[in-house]
Amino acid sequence: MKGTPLTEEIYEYIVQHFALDERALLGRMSARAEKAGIPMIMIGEDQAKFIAFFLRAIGAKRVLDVGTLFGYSAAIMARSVGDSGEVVSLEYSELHAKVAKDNLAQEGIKNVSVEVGPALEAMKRMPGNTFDFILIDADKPNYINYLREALRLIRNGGVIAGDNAIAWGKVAQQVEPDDPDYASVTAIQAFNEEFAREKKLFGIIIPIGDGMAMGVVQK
């Protein structure tokens, strides 16, 4: 049996029910980012919601955030892990770090370290089996390497997550050449391919957002 669609009826009902707080927080964040010209991409409340829920579900407390642009999907995952957790988040834009780095500390978030500059380089310089959860929401063409190197840096038991997995409802189609989204669709087809093939991941796309790649990592 199919899903119910989710009509925006639906997703207002979910979050005036659940996600009031992750939209209040998404209003007072994106204001401030895009008032310093940053784009408008990021997770939605009820996204923002089940990732909260997720991470206090599994009790995570050391997160790699791949992809910070300015700072919501960080903020939400250290208010989950709270005080004596840690989330560390990748950006590869110095005024994109900056924005975030202003946010957080507008939030009053003090367990985030941004670090700027490529993100595999610097997920290359991290030691293996240190994270409870990675996040992986950047560059398309890179997410297989994200992946890649996220296998080595979660422990035995985390979860890795691949945020648009249904790549704008194309995920399914043979895109063409000249579609503007080309480069990105054939990207997540082969990052989900990889991450449904794997025998390290015991994995699904949970359908909301965007969709999430999800997998318990089995060592």
Ligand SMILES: C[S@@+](CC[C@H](N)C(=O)[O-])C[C@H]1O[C@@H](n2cnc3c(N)ncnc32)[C@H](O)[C@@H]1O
Second form
Amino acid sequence: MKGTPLTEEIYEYIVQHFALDERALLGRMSARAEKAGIPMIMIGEDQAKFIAFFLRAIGAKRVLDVGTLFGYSAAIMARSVGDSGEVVSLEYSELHAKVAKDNLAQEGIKNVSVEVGPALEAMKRMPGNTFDFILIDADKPNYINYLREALRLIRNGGVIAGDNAIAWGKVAQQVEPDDPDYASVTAIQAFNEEFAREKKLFGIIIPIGDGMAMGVVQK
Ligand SMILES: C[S@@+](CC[C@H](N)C(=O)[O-])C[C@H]1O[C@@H](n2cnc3c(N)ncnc32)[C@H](O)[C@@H]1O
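What about the form predicted in complex with the named molecule, after the form predicted on its own?
First the chain shown before, then all remaining chains and molecules of the complex.
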């Protein structure tokens, strides 16, 4: 293998040097969410900083966040696009959406709209070619469907990202149907295969967090 596996010690080094703001924001937002019983399944602090860096690098102004949870990825991206930019965040759970809206308000973040309902239906109602960046991070069995809609919604030259592309370390395995992660792992495997095959995408999996598939779209 080329490269160096990430250890806890190295992760901590990276956060201490580069992601303390992201850690502080996560601390505040997750504390409010934990009280509401929301699971801690958000992106990591290093991923947050990477996305913040990346959105600045491409000058993103309009971002779609598929899967809000308590609003962490939305908040990170809202701060990255600046006051003249906007984030549309899609969430199925009314509780998650409510806590996310409260969290964003408490953080003084005004440029996120959280839409409640099934993300795929919401995406299908949107006009094409308007987003600079789309983060897919909701229910895994719909990942392929989100990817297909994202390809329509993203502008030419924009970037689509899918979290959990390493599928909790199981992406390269043949999982058995009795594995509790079977549905999610096989859905991610199918998503990655379509992501890699899709002619309009120039992509790679970045091994950060649980892996992020990222591809620039050439329409
Ligand atoms: C992994 S979390 C998102 C984490 C968030 N991106 C972050 O890093 O802060 C996935 C979220 O997707 C939501 N979700 C699941 N199925 C959905 C659906 N069909 N439509 C919209 N949201 C859905 C879940 O309720 C959950 O809040």
